[in-house]
Structures are given as C-alpha cells and as structure tokens.
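One chain follows as structure tokens, the form predicted on its own.
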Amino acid sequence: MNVLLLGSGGREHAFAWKIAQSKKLKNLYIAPGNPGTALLGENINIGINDFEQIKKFCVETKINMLVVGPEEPLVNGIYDFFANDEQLKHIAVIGASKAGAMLEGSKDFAKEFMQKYNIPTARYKTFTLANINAGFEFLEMLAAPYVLKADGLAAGKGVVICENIDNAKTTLAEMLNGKFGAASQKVVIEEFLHGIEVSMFVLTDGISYKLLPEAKDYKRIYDGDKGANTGGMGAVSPVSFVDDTFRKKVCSQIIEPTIAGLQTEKINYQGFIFLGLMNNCGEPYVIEYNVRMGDPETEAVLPRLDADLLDLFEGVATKTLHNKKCETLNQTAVTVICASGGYPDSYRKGIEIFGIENVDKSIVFQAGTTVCNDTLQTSGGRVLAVTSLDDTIENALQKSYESIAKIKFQNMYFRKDIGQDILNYKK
C-alpha cells in the first residue's frame, strides 16, 4: 500500500524505520520527514497543519493509509477532515478523530472522562481567571508539591511543579494571565502523585485493543532527574516493575473503561492512546493521557515490537485488530538523546554532525536534523535519539553509550544515567 506519514521528529523516523520492513508497503513517503525518514521513503515538503496540500497529495499519490504522528493534527481534526471528504474518505486514517483527541487537547476534559468513568487518576479542580482566588483556596487545602497543568496544548512544556505554596499561587496567576497563551486559559490543579512514572502504549480499533511494550523516560535535562522538564533525553523498555499483575491492572482500571467509555461517548478511535502513569504502591493511576506515541519512547518500544506495523494499522482501519499478531521481543531497548547545548533554553543550529556512519551496534534515529550544502547539520534541541537492544540492560546501556563515543558536533550534550534508576530498582 502507499502510505503517507506525517511529522518530521525521532518518533516519525521510527515510525518510517518500522513500515519501511512491512510486506504490505508499496510506498512511503513522509510530511514534512527529516534526513533520516528521506533514507526510508520520500520526504515531502507539506506542513502537518495544511490539510488541503495533504488533501492534494493523497488523491494525487493514490495514497491509501495516513499515518498521523504528532498530536497536533489530531486536535486540530484531520481524521474528521478524511471522513467528511468524499475523495479522501476511503483513506484509512491512523489516529484519534477529533472529540477523541480531545484527551490530550484538554486537561479538564480528560479529568472529567476519567472521574466519568472511575478511571483512577489525582484528584483535581480546574480554574479560570475568573475564578482563581477560588484556585487560591484549592491550592491551600492540598499538601506540597502542587501540580499545575495548562488546560491545551502547550508543547509539553504546560505541566508546573511548585514546592511550596507561595511558588504555586504565582505560577497560577501566570498561567492564567498567559503564560502558555490561550493553553492556560484554563488551568487544572490537581494533587501530586507520589511513585515511580511510567509509560504505556494501546493501539486500538474502538473496540479491541493491543497493549504494546511499555517505556520509562527521562524529561529533566540533567543527571538525577535534576534541572529543566525537556521533551525527553531518554527512554528504556521494558520496565522492572511493570509485571503480570501490574499490566492486569492497567488493563482492567485504565484501558478497558477508557475505550468502553469513549463508545459510550460515541466518539470514534482508531489510534494510539498513551498513559503517562504513576505506580504508586503496586496501583497504577493516570497522569495523562495523550493521543499519540511518546517521544523519545517510540524509539524503545517499536524496536521491541515483533509484528507487521503496517499489519496492525490494517486491523485497527478494519475494525479486526483482535485477529493480528503483535508480541514483543525478549530484548531490552535503550534510547539516549543527543541534544544541542543549551537546550531546552537558548542553543545554536546549523551545527555540522559527524560519525553517524560510524555507528553499527544501534540505531540511530534523526529528530532535530537538517541538510545544508551536502552536510547533516543541527536544526533542533533534540538532534539525536541513539537506541539500542540487548539481552540485558547493563549490555543495551553499554551499546548506546559505545555509539554515541563516535557520534560529534558541537556542544553535544546527553544525560549518563538512563536506566540507572530501573537498575537501582531490580536491586
């Protein structure tokens, strides 16, 4: 089939990397795509947002499946603009439609469906400025530290954590003053959750589902999970404490009620869900949803993933998911990210990559890249996600780490302690 997968970042060159060993493909091509989806498939030059080009390219292409990649799209209702569109309807579209995306598009409205259905998440209330000394009030009743969530979409950088209360009171009244634009017109405060995070992958048709292999990653940008929140600076699957019973749980409080009450609401899904969870004590409670793969954790789990991508997107465009193959290799992956120095405040581009050729023992996955005269330049904070796989982590850490020696640009930059923490915790 000819497939069309949209985005430009480390998780669409994963992506790129996994249909590209589909039987079912006949032609990729990626929008926009960076340097190393081009090794892939076709990179072409269309923005995710511009539906209408999107529109011209599939019917110009006989394109036959969409595969959306970040969120953006979804919230802004691409699967909605493929269904209504009597050229475009007969294209399968991977991903969530609009009221679906919603789950990630809005804090308040995720809060609201997981209380809807006892989905077992932090208590919360959400404000506006027009009533935050109620906000004030709400902040005082619950114990420090103090979670504040822009109600949209905010780049992943709309979640605050404050210490104490004073912090958490400013940051409040800065948020809804336009700290993150219209995203924090709306701010959900909600009590923290104390446990270990972890994330985990639903594939879905709307109505069956296959539960993928799960990751941990790494936002803070420095060693001892200190520093700034980035989009992530590493990711490692599978996960010490995420065992049998654990995955029984989950399925069972989390996914089973989330997709029974997206039915309920007649709201069609045929995508990924990813639960951003805390383990607290062997119990799992939703942190977030979101309506897409992770980034960096895409670059850990499809490595892992023993199926046929393009085979499981056929089930979940169908409705026959339940009869596809998706196992899990018995492997461990480890993903550490190369970024820019600086990054995620100010930092260079234009900044000259060597030694990726060298790199055999893992792959080596393109996020903030770009080319100018022939050379592989920086174009982004994240500029690389090095992944590898082995038997045992200690090994898969090994392997990354070897790589990156070989890799080099300017004021590379990447956090040594990926997967110290799951080491410490099997011990």
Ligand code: AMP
Given for the second form:
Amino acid sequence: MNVLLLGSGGREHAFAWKIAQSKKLKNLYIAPGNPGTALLGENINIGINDFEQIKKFCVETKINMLVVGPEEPLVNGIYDFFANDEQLKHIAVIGASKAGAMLEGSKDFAKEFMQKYNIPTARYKTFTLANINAGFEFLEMLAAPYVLKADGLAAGKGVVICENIDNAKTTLAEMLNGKFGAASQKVVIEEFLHGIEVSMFVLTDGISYKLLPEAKDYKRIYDGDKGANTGGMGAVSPVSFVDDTFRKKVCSQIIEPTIAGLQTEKINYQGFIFLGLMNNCGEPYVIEYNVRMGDPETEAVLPRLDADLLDLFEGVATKTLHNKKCETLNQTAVTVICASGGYPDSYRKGIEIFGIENVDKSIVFQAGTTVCNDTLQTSGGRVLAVTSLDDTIENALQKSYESIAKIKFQNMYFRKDIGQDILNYKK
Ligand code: AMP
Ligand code: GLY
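Now that you have shown the form predicted on its own, what about the form predicted together with this ligand?
All chains and molecules follow, beginning with the one already shown.
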C-alpha cells in the first residue's frame, strides 16, 4: 500500500520507522517530514494544513492511506475533507473526524463529554468574559493550586497553574482578554488533581480498540521536574504503577465509556486517543484527551509494539480491529531528548550535529533537524530523541546516555534524570 504520513517531528520519524517495517508497505511518503524520515521514505514539501496540495499529491501518487501525526489537520477537518471528496473517499484516513478532534480542540467540549458519560476527571466550570465575576467566585470555592485552561488549541501552552488566588484571578482576566488569542475566549477552571501522571494510548476503529503500551513523559526542562514546561524531555515505557488493576480501571471507567459516548454522539472516530491521566491513589482521572499520539511518548511506545502497524491501521479503516494482533514486547524503552540550549525559551538554530552515525545501541529519532549544505543541523528546540530498549530500565537508560555521549552539537542539553521517579516509585 502507498502511505502518506503527515508531520515532521520525532513522533513522525518514529511512525515512519515502524511503518517502514510493515509487510504491507509499498511506498512511504512524508509531508513535510524531516531528515530522519527521509531515510525511510520520500519527503514531500507540502504543509500539513494545505489540504488542496495534499489532495493533488494523493490522487497523482495513488495513495491508499493517510496517517495524520499532529492534531492540527484533524481539528481543521482533514478526515471529513477526505470522506466528502469523490476522488479521496476511498483513501483510509487514520485520524479522528473534525467532531472527534474536538476532544482535544476544545477543553470545554472534552469536559462536558466526560461529565455526560461519567468519565472520572477533575470538577470544573467554564467561563467567558461575560461571566468573569462568576469565575472569580468559582476560584474562591476551590483550594490552591488553581488550574486554568484555554478552551482552544494554544500550541501546548494553554494550561496555567497558579499557586495563589490573586494570581489565579489576574490570570483568568488576562486569559479572557486574549492572552492566548481566540483560544482563551473561554477558560476552563478545574480542581487540581494530586498524584502521578501517565500517558496511555488507544487505537480505535470506533467500535473496538487496542490499548498500546503506556508511557511516562517528562515535561519540565530541568532535572527534578523543575523549570518551564516543554513539549517533553523524555519518556519511559512501561510505567511500573500501571499494573493490571489500574489498566482494567482505565479500560472500564475511561476508554469504554469514551468510545461508547462517541458512538452515542454519532461521532466518527478512527484513530488514536491519547489519555493524559492522573493516578490518584490507584484511581485514574483524565487530565486531558489528545487525538494524536504523544511526542516524545511515541518514540518509546512504538519500539515496544509487537505488531505490524499498517495491518492495525487497515483494521481501523475497515472496522475489523478486533481481528488484529497487537502485542507488546516485554522490554523497557527509554527515550531521552537532546534539545537546543535555551529551549523552551530562545535558542540558536543551524548548529551542526555530529556523531549520530556512531550510535549503534539506540535508535536516534530526529525531530528539530534540517540538512543545509550537506550537513545535518539543528532547526528546532527538541532536536533528537534517543531511544533504547533493554530488559531493565537501568540498562535502557545506560544505553541512551552512552549513545548521547557519542552525539555532539554546540549547547546540546538533555535531562539526566529520565526514569528516576519510576525507579524510586513506592506504592
Ligand atoms: P496539558 O497542556 O493539558 O497537557 O496540561 C499541562 C499539564 O498541566 C499536565 O500535564 C498536568 O501536569 C497539569 N495539569 C493539567 N490539569 C491538571 C489538573 N486538573 N490537576 C493537576 N495538574 C493538572
Ligand atoms: N508529550 C505530551 C504531548 O505530546 O502532548
């Protein structure tokens, strides 16, 4: 089959790596891709939201399947664009419909959905500028810290956690007055959930589902979970506290009601659901839904997946996922992100990267890289994702850090404590 994959990050390099291993693949194209994906297929210079160019390419190249990496084209309705076009409707799209993508595209929609279908999540209320005073009163009723979320997509920056009430009120006013543009015209205020976070991933054809390996993400820039929020500085899979009991609760209390709710609402959903969960004393709560895979979690999850990804996707497209085999390797995967010094604030780009070719015990997924004058250079904040598999988390960590020691670029920064919280976790 001919596959077009949309996206250009480390997640998409990991997708390309897994798709390239499929027995069902004929040609793989990635739009726009990165130098890492170019090693596995052909990069096509088309933007992820340029639906007309994507259509032209799919028709000319006889694409059979479109795999959507990031959320933006889904929220913009790429699934529906394909489903409603005579020339495209035979092409399988792996990704939620526009209505389904609202689970990520609108926090208010997601909270209302969870409330309606009794899915455990933090108590909340949504406010606009018209009822800001009610928002202040609601904040007074909650205990610190305060969680404020822009309703719409805000490039991963729309969640603000405030330590005191004065700061929470000022932030609410700022958000409703356009701090995140149109995304914060509505603000969800919710109860702060205590516990330890985990990311869980579901692939669904809208009827049945497969639970993929879980992962833990490291969001803050500095060791010990200090400093600014980032896209994610590393990931580990599996996560020790996700045992059978916890997994069963996630399936029965969260995943099954979510899929049943989508059916009741007549929302087409054939793709990934990413559950950002809080484990509070063994009970799972949904912090957020995403309609895509996580980054960098994908770089740790897909190497553990013992399945032909295109075979699973075919099951999604034909609603026969229940017949497909999807096993997990009994190994630990550790991903460490090598970032540009200064990220997530300002950082330099165009710095030459050396030594990837010397890495032989890990997989180096490329994220913020570009080729310029025949040399590999940095082009983003998160530059490389170095993934290792081994029997124990300690051994996998050692491999990733040894591999990183072989890679060099000026001002390279990475966290030294990935996985330490899991090693130290006591039930
Ligand atoms: P998000 O952008 O939705 O991924 O949220 C960013 C981060 O904010 C999450 O990963 C959590 O660490 C934190 N967060 C969001 N909602 C809550 C909540 N209700 N209680 C505690 N932490 C939260
Ligand atoms: N790593 C978190 C995310 O992809 O949103």
